[in-house]
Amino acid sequence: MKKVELGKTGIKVSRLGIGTGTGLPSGHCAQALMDTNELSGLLLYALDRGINHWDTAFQYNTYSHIKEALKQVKREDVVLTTKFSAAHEKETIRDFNTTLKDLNVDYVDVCLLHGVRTNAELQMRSGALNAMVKLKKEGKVRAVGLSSHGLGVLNSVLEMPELDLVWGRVNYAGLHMDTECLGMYDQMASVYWLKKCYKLLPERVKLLIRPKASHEPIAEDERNEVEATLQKIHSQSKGIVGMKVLAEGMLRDDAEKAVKYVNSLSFVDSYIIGMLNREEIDENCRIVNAENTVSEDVEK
């Protein structure tokens, strides 16, 4: 599979990456519920197909699965991305050290602030970002950035040279993409102390607040703004990785169109899909490889 550089980080990844945090309606992560050998085997199969980018997060609970897969490959053959939801420096350092131990690695390739929604939230989590920048200087992280869950934060990235890359939600249908209009859960999650309180709520209350799958796309002007902003960010030599390509599975029946669309976006270096079996890996690899072959032929 074709490899591309993430912005100007020097990190080369496959056009298609494999995610390990596919969300279920229950709030659980589908990959975390897999047997350790099942997911580790799937990651190794993906690597055999040329997918060298494995995406995870501290809260996904998939570190043990990834650790098992890493035992069977050279560390430098895999690009590992993880994300942290912490707000403060000490908390982030603590979670990062736990990550190194749980994965049995000496470094992580990409370290992200997880699911940032607004500029205010980004400022509130400046301590976490400072920790990541320090870890990069120490050689324990190769690049730092954030995954975006709100249109408000994307414009802020343009004013932050310390950020090397962005994970952005993008798909042709405008489903589960970034918006200024945040639901109740996202409003709570963007305020750190409210997010902490959410964890203490009874499960039945969490179910009422937890965002439901929406079949309503964001407004067309907002979708265009998201893409225009990502393009501006990419023009600053920052890496862009697309996520929610299949809109949390809602576009799975039209995967070919969805993958082709994101693959056509010049400002998207790579994109992550949470694939749950070998058949999905094979199908998505077929689409990506065919698209990249066409692009190479056109360039010639």
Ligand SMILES: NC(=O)c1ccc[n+]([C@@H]2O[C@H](COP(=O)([O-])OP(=O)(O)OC[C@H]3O[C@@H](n4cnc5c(N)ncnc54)[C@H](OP(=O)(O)O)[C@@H]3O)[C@@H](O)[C@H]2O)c1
Given for the second form:
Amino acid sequence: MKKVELGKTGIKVSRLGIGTGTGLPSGHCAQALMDTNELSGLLLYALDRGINHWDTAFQYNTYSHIKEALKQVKREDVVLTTKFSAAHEKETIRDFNTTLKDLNVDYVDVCLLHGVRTNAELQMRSGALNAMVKLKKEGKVRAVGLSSHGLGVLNSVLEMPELDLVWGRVNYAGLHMDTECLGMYDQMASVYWLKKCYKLLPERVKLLIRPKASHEPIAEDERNEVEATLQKIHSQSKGIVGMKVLAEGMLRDDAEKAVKYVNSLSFVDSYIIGMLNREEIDENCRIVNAENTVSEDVEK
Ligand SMILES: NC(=O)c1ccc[n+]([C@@H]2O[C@H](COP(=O)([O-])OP(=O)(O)OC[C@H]3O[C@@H](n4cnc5c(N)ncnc54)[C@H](OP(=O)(O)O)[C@@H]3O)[C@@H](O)[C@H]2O)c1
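With the form predicted alone in hand, show me what the form predicted in complex with the ligand looks like.
Starting with the chain above, the whole complex follows.
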């Protein structure tokens, strides 16, 4: 599996990374529901095939599985990304320290603000970002960034030299990608205290505010804008990691096309796919390895 540097971070990752936060229609995380040995075995199976980039988050409930897998490898053989949803500095440091303890590690490679939706939210979470920058100075984190859930946020990244990299949602179909037109829940959840209030609402009101995920693609010009903005961010020497490559599984019948598409984007250093079994790992490795052999031959 081909390795690439994430922007100018000095961190080398495989083109294909493995996610541990795939959402199920029930709202649960598929990997968190796996037995500890099942997911840790899957991560080690992926590592054996050259996939050294493991993606998690404080919210996924997969730290115990990852800890188990890490027991069996050298720490430096794996690039660990985690993400935090807290808004303030103190809470982020607290969650980060819990992370180190739960994973039984003394550093994390990549630390991200998790799923930032709007610029207002980005401002409100400046304390969390300060915490990550401090942790990087202390040598506990190697690179700092955000995962984006809104087109406006991607544009703001261009003015943020403190960010080393960005996780952006990208697939050929424009499904589950960043848009300016956020629904009521995303607008509400982007305001920290309103997100807390949402949790207290009765279920039927919650359903009105947050209908089932949209199965509609974003407009073609918005998809082009997402890609153009990621390209600009990459040209500032920041790392770009693609996610939602299979649109949360909606593109499963066109997996080959979906993987080839993200692999063809010159501004995407690496991409994370939620792979739930060995067959998916094998199949995606086959596609990625074949594509990268072809492109290396063309480069020669
Ligand atoms: N930063 C963020 O804000 C954020 C948010 C969400 C997720 N993430 C991360 O990004 C990762 C990827 O997102 P995701 O898992 O939601 O979506 P995804 O990678 O677009 O889709 C994952 C689904 O694709 C299917 N799949 C994968 N390889 C396949 C193959 N070769 N053939 C057929 N189907 C295949 C699997 O579904 P079936 O097995 O059901 O077919 C899998 O559940 C997550 O796991 C998580 O680590 C980050």
